[in-house]
Amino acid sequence: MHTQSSNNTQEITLVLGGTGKTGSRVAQRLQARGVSTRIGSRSATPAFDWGLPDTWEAALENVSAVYISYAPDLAIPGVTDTIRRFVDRAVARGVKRLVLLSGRGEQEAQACEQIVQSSDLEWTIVRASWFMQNFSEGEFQGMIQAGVITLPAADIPEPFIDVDDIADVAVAALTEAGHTHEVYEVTGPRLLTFTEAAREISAAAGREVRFMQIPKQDFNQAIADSGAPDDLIWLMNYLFETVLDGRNAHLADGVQRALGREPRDFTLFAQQIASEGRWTAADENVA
């Protein structure tokens, strides 16, 4: 069994960000394995809100392991204090294992890693950067439907990682032995620029999707007009100004070390998403 032994009443795994891109997949996989799973989100019961520490206590009741995914990103100013308070609370409540989703090439995220690593618990760090699923269930999906990916990014190579691979690594670390005190830096199997990613998407979707670099101020105006919250606007600027400077333009072997297999390639991801109709052209959706 993948939970704690039966003489320990603390058998619940808490999945923070349990409705997000990685958390929802982690929760589904845990439940499929028969692991008692609690979703940590503002809409869950009991509710969990990072901004309301009073909600943490109920969420941590009878919890033995926690998947920590902080939205929108660990790089947001002030988050290190929040993570420190949460880890202290988790230790006090008898949590045994922490798995942290961290940001590759992000100094602030690494500060959060150090907090988890100094906890004396069984910890695992899963360090990731740009998700393939940003193109299919989030920030850039509408751009692809419109045919142009407009971002303030240079054509820097990025080893886009499939969120399903991240979830598989996290679940292994939450439920199996052998992952304690490991830092799994996870990437896809190859580097792609945004131009090359657009070419892959075009081939899968059967129509042209272009990448176009736009000025930062134009991008900021567009996401502000979309009604995005201020912290997301800040984060997008941070990612394009710092993380996409080439610092992550190299592959890592976290998926291979954690799972004993290769990570999924962008081509397979693009073919699956196109087959599901999620990149149908905007004018076709209207028709």
Ligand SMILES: NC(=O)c1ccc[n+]([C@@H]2O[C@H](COP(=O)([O-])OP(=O)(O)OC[C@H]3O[C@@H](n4cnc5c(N)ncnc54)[C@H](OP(=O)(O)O)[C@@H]3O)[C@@H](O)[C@H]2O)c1
Contents of the next structure:
Amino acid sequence: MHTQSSNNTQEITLVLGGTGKTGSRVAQRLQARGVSTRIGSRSATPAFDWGLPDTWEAALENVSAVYISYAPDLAIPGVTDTIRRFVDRAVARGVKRLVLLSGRGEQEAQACEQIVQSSDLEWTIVRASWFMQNFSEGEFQGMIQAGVITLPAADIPEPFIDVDDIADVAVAALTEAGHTHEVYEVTGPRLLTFTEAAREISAAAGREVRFMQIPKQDFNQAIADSGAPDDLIWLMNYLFETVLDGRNAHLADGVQRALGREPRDFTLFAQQIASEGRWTAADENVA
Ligand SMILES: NC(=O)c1ccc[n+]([C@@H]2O[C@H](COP(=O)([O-])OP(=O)(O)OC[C@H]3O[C@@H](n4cnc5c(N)ncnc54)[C@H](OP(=O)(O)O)[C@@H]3O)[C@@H](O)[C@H]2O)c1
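For comparison with the form predicted alone, would you give the structure of this protein in the form predicted together with the ligand?
Zooming out: every chain and molecule, the one shown earlier first.
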């Protein structure tokens, strides 16, 4: 993505994870508003890598605000050390405002929130439920194309959120007054189990997509066979076993509080994705 000139004044907004599901949308919205924007990711120029703190300095040059979408996930043990170190560097480099994307019900993510909250910066936390786009841009898309969402998850209700809503909240917090020191817990407008989400996807795509709970060992074997590293396997198990246990099976009003409107419903999301042809059956793609 294009990096705009800063005229050497400290006015750039750094979007970490800026090529990902939320970050790309945040960056697009900022640029549409005429905000000087810099993408922070390993493929950006200058490159930013969470694992290589030396790369942080160039990315923080002339930056006044940062959107933090940590990869792969704030839930991973030990991430707090990285976030603490990054916040310290941001403060030292003159950053004024931080917006942190966090996850609901995750102990390590909440510890990261506290690090941001104890800084002297203008901070906003966007604590999100599971993304609807996990079904269209993330890990589950291939399963939907194959017709079965196979996960080691109980059929617990989750208020999936549209990442476009997350981006709208983040951009408001990055660019407007009135969002400082707010924790916006953002969810979609409705609880859906995986079975119900699969039904919505089936209706929109015009073909059957099922949810099937599979044993943890089978799931782990499948993701190991796909070449996933051990920490990703740990993360998936943590998310499905620990976080998706019903603790987040309730709605929150962060979108309404931040934006004064309702979040987008899963039905509209599903209709849009299906109309773009992104859920066609795997064998239809081979033609
Ligand atoms: N998925 C969910 O349902 C959900 C729910 C709540 C919260 N979250 C949070 O969302 C965050 C992930 O956001 P997302 O889904 O928008 O991202 P994403 O789509 O997974 O994309 C990851 C982004 O991070 C960059 N990246 C990957 N590894 C990196 C590294 N080592 N150093 C620097 N950048 C790196 C990637 O670009 P490059 O490849 O170019 O580096 C890309 O821009 C996580 O912190 C997670 O806790 C997710």
